[in-house]
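Let's start with one chain on its own, the form predicted on its own, as structure tokens.
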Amino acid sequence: MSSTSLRDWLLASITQRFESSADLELGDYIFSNSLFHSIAKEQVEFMFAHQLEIIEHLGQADAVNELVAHCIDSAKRYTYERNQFVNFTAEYDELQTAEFTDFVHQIRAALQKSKTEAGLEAEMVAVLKVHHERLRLIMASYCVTYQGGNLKENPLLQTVPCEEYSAEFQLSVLGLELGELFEPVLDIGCGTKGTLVNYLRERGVASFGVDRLVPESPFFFRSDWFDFDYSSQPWGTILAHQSLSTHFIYSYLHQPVSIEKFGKLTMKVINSLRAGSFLSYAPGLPFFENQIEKVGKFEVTRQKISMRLPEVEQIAYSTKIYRMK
């Protein structure tokens, strides 16, 4: 088997493991962790058949780094698709990197130790058990750090639907027409498909998107919102449909420790605008807007959202914050 084919199989096997757990929730990861300890028979058969080749491949630093990066990317995607309010910090990235690196090394050790297919399966189950217990502890520690109280009732372990709405719907909620947009446009929380950015670019509007998971394209920046360099250029319009303000509201209600962090982020976003340009978001942030209206360099306008949005009824308006100076 060629090294490329082996590499592709290893990456695909990681993806397949996450896909096989698609019907499970984050709460299952904490309270029913044993569900993640098994390994598919066909994977064991392949690994045993290509035992020496995999051992050699996993002995290469570049190969290990690639597998670890793919594991972390897949784990984050799996997590964010179930609860968009989970936001792993650099500290947790380091913990995950260390754990997945050790996991790959333990797989190699299991292959080196196993003399039979049955023996390999037993070794892999043991490796997976330790690995997922450690990941469980990382996830649990994150939850109790950012959301105190009973872990069983922790909102970060609940499934929160996260949809990527049509571009027309997003612009309608924000109360915007194409002619109102100043270029370049930045969409915060553009999503994995970059629907709004693609829609605007198809209509000749210079647009870009930033999010944790984005399409592979020079028009998209894969970055945590807190890490992105908004000052890389003066933005004409910044859009945030049910992204920045939704997370800000969640922190206001459930994670007081993060309120100041979101306030600073929003100020950083607004200050990256050209004079006369605006940030447009929905739902509204009355607790933040009341404060920023006292600052002379900004102007706040609000527009009631015409369609019924029960989940944000009390804050069902869109906001434009103009940077005037």
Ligand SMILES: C[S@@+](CC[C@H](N)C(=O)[O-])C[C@H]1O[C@@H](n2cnc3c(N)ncnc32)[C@H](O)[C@@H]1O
Second form
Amino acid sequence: MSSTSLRDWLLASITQRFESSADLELGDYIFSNSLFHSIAKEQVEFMFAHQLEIIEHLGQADAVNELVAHCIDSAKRYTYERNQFVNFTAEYDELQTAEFTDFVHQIRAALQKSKTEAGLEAEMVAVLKVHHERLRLIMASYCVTYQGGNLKENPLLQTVPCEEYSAEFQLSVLGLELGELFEPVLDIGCGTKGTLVNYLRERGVASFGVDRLVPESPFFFRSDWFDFDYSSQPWGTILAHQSLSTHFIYSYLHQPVSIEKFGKLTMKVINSLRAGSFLSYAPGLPFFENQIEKVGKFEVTRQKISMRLPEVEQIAYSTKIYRMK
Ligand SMILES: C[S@@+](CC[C@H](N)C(=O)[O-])C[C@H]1O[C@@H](n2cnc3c(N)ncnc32)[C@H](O)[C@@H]1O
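Requested next: the structure of the form predicted in complex with the ligand (the form predicted on its own having been shown above).
Below is the whole assembly, all chains and molecules, this chain first.
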């Protein structure tokens, strides 16, 4: 088998493991961790049939790094798709990198030890058990650090899916007309498909998107919004429909430990605007806007969202923050 096909198989087998757990929730990960300890028969068969080639492949640092990066990427996507308010910080990236690297080394060691297919299966189950128990600890530590309280009822383990909306809907909630956008436009938390960015580009508006889950391309930056370099160019208009402000509100209500981080990020965003241009977002951030209105440099305007949203009446408005100078 060619090394490219082997590499593709290994990457695909990781993807397939996550897909086979598609029906499970983050809570299962903590409280029913054993559900993740098994391995598909076909995967063991393949590994045993290509034992020596896989051992050789996993002996190369580049191959291990690529596989680890794919594991982390898939694990983050799996987690974020289940609860959009989880956001692994740099220390958790380090923990996950260490754990997935060890996981790959343990797989190689299991292959080296196994003389039979049944033996390999038993070794792999043992590797998966240790690996998932450690990942469970990492996840549990994240939850209690960021939301405290009883792990059993931790809101970060509940399912909070992330909706994506049509471009027309987003513009209507933000109360924006195409003609009032200054270029270049940056859409923060643009979604996995970058729907609004694509819509604007099709209409000749120079637009870019940033999102932790969007595939990287010339117009899309795959990045955490905390890490993105907003000063790479002076932005004409920055948009954030149900993204930055939704997460800021969540943090304000439930994760005091992150409020300052969101405040600083929003300041960084509005400071990266060209003078005269604006950040437009929904829902509103009354607790942040009150503060920003006191800073002479910015002007805040608000517009009620026309849909009836009684349960979130106080924040059911879109905001524009203009940078005046
Ligand atoms: C509710 S969706 C809204 C997407 C889009 N704005 C729309 O209205 O269709 C929120 C988006 O924010 C992104 N997101 C959440 N946290 C993020 C972070 N820390 N860095 C970058 N993107 C993030 C998610 O990946 C998701 O695509």
